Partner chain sequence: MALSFMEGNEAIAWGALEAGCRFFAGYPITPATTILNTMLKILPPKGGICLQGEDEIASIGFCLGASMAGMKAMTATSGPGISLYSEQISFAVGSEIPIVIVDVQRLGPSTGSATRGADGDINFLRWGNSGGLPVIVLTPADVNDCFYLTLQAFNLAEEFRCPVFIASNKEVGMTRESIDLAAIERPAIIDRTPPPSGEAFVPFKISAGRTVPYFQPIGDTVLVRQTSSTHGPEGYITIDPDQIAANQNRLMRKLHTAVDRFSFFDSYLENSDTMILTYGVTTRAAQVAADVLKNEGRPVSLLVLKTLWPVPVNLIQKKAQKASRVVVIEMNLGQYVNEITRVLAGKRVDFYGQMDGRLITPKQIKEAVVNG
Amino acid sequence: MDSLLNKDRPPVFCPGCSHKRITTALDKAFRNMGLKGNEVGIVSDIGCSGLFDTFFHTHALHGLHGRALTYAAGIKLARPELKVVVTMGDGGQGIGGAHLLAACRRNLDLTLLILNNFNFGMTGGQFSATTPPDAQVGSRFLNQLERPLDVCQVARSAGAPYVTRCSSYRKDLAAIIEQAIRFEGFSIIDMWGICPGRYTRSNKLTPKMIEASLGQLPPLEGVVAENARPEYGRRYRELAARQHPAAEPVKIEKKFDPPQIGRREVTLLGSAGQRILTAGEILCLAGLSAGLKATQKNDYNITVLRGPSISELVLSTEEIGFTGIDKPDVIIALSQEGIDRRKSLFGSIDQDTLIIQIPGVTLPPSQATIHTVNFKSSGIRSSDWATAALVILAKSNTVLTLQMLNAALEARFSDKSLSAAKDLVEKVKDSL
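Keeping to the form predicted in complex with its partner chain, what do you get for the structure of that sequence alone?
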């Protein structure tokens, strides 16, 4: 197979840079695999390793520092047949740490080559996540304060199923790369190398020394048995194929005439757990069944199981402009904390406003018409009070009718929850 090296753009690394060896070995791996340029995508990071994509005659994407794995993931999921190789330095590994961890956990079929030369070559030899504390680098004393990261151990703990640590001077480097590319899943090669442009100006490092240091570490040569599992993309497609198609948005036809013309505003004041938002939705769906426009604006704490829950509903025969409510036609007051959250509302209302409240809550003084209903003593659970209050409104054809309410329940619920909702309607109709 032909070389995939880009004849118009020969490598431009400093003399003696180990990146050059890796470029040659990567090309040899592609050749040995019989890959054509359009079957390979090289995604390169920033720094000297970020030059890699230009040296090859393949698909290429060069992006932002540390983010190479994110683009590679998008490309691979969109093009599962493409061999995607990511080149990144020890710098990219540091700044893109979150993406590296996630890639290990995800196990998408990408090959990551970490061109580890223990410093930031391009920017002046600053310390990276792998610089030894006793090295002389461009960050004065700062590297003495931090511990270098063993990316292979990290990758292994994070779930990478294929991790190799090796010297860039290995004679069989091409074969090592080929094996990693052939592996179906996320594969990492931590390739130790030499940066004569920066690092070895003040530090002694030779291929022999690299070999010796590597010899002292536990060997990692490819498959990590304990992390073996199906590849992400394949698994994704399998699971996705089993998902049921999403139901199209429910469409509700106008079947009834609304009980009133114009705009009606309803505010539900309650607490988390009282299914305030569901009741609000039911009221709006009821409106839809009479051809009304409807809006529902909710207000609740981010702690979803605690705190006030408020729903502001507008139903109108006209287009709804402003979705806020300052003088509601109806207030349904089911908890003190809900009432307290909207205290200011009570200042603006007069006798035209109907309040349905439970016993035991204190309302700010107002001119409103108040109707107190003891849902509790009728054996209705507090999670049903809001819907029960809608039944009371429907009985007097205020904002909605019983027909509209039933249509809403049928649109919103099915099976058991529908019959429970209908039972509730009957119960409230007869007893309250």
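Alongside the form predicted in complex with its partner chain that was just displayed, please also present the structure of the form predicted alone.
Keep in mind that what follows is only the chain, not its partners or any molecules around it.
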């Protein structure tokens, strides 16, 4: 099989850089496997290792520093037939450490080559996650403050099923890379090498010293038996095939004519627990039943069980290009904290705006038309007030009709929930 190296962009590294050996070893592994360029994807990020995507005639993606594994995951899931190889330096590996952990846990069929030369070689020789504490580096004493990371032990602890640590100067490096690529699952090779442009200017390091250092560590040579499990992509497709097909989206056909033509805006101001967002959804569904365009924007605290809850709805016979609401046609005011969250809204409204409010809340001064409704005295629960307010609007053919409301309830609810919602409609019609 022909070389996949790019003859128009031959590998150029500093003299003595171990990356050159890895480049040729990777190409030899591809040739030994009989791979064509369209069968391989190389993903890289920033640093000297980030040049690999330009040195090969393969699919390639060059991304942000430390993020290469995330891009590779997407590529492999979308194109499972590709052999996807990620090249990353020790700098990028440190920056993207959380992505490395996710890749180990996930076990997607990717091969990660860490070109580990113990510093940020491209940006000035600063310390990285693997720099020894006694090394002299461009960031002065900072490497003395942090313990260097054992990438392979971290990967093994995180669930990586194939982990190898080796010197970039091994004669069988191509075979080591080939074995990792052939493994079905996430494989990682931590390859120790020399950075003559930065690191070895101040630190003595030779291939023999690398071999000696590796010899003092527990050997890691491939399969990690305790982490063996099915490859993520294959298992995902198996499990996904067993799932029931997702239900088709609810289709709301036009059955009625809207009570008004043009654009109508409604703002619901309430609190958590009052089902404000549900009422907003019901109003949108009602609009769809009359052939209207509809939008809904919600505002609520991240503490979803307390705090204000607001829904802003636009229903229109025309396309909705802007979803903001400055002067609503209707405001439904059901709690003080919801009113306070949108108090600036009241300064822009006039008598054309209808406000439906409950007793006990204080509205900012405005020229609006106010209709006070005591839902509580009618035995209606707080969680039903927002829907009850829609019934009041529907009775007066404002924004929606009762036919539109019932169609929305039938689209949104079923069984007991639907019966309860229709009972509420009848109760409000009769008592308010």
